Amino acid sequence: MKVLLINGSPHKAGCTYTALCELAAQFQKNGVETEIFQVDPKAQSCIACGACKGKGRCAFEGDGVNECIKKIEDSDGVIIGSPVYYANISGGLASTLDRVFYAKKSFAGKPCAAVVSCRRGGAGSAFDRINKYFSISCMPIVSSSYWNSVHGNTPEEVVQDKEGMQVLRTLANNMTWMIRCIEEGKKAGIEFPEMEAKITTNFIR
């Protein structure tokens, strides 16, 4: 089993990374392999060119987006972490996720979760932004004992957020449980529901 942890912060070893490390440590205790993927803070934004349609790859290369798609595909679960900037996720992460989720073929049935790090406020809207990528992609969102946020202005302060750290450990335990349930279900012949052909509706007449 492997869970991909995506660091959407431009600071490779900052507060978001600290939160992801707490998750990684708990996953390790559960016998689950992890990898932390660093998002390029200068990632090109999506231009809706449509060149990725049906390919599972973005037309732009060199900023890690296609690598990210492949790593999500190869993982059993994914957790996306972001700092909170103006009550939203980081710009580099937004550009990356717009392209990842537009270009991907399917992440359906893959357990997922969002984690946000903030000094004080704005966590809720950033958390919601990440979850919208999941909920439009048929991905089961794993919950914890509280919303997945940690608070602090430095990595040292984040570690002092004892409740936040506990929420992350609980999240890791819950995702481990869900991945194992999915594995056992597959062994029993229970597969993810077959998808209908997509219907798109234009409200302009």
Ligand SMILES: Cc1cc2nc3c(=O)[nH]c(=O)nc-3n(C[C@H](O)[C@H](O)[C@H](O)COP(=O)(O)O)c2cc1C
Given for the second form:
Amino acid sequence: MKVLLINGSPHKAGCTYTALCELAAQFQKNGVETEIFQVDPKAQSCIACGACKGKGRCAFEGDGVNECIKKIEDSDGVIIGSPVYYANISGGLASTLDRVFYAKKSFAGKPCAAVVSCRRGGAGSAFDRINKYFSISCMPIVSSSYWNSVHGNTPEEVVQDKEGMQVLRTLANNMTWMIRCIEEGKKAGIEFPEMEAKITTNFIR
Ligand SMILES: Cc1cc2nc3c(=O)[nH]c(=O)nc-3n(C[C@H](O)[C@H](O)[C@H](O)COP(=O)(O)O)c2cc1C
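Okay, that was the form predicted on its own. Show me the form predicted in complex with the named molecule next.
Okay, now the whole complex, with that chain kicking things off.
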């Protein structure tokens, strides 16, 4: 059982990373392996070239996007973390996730969650932004006892956010539970529902 923790901050060991470490420690207590994947803060934005169509990978190599797709595919669950930048996610993460989800389209059935780190405000809209990738991809979003955010300007401040830390531990426990339920379900012959061929409309036809 493995959960991928994605660090969308340019700071490899900053506040977002501190939140991911709290998750990793709780997953470890639950017997779940974790890996932290560092997003390239200079990741190229999606240029809508469409070269990914049907391929499941982006045409641009070398900035971690295709590696990220593979790592999500190989994991049993994924948690995406971002610092809050002007009430949104970091630019590097936005570029990465646009290309990951546009190329791959779907990680259907994979449990997922968003975590955001901010000094003071804008956590809600950044959290929503990450959840939008999941909820267009048939991915079950795991929740906690609050919207997953931590507050602080430094890692030392983040660990003082006791409620934020607890929300993360609860999230790790809830995701462990969901992954185990899915595993047991598979053993009992319960598979993720087959998807219909996609119907795409643009509201006028
Ligand atoms: C460009 C930029 C924009 C930011 N915008 C916000 C914001 O809207 N709200 C907020 O509370 N903090 C904001 N911050 C502060 C970071 O979100 C906060 O320090 C975060 O915890 C840093 O996480 P990190 O150490 O993982 O990079 C911003 C920081 C930067 C660099």
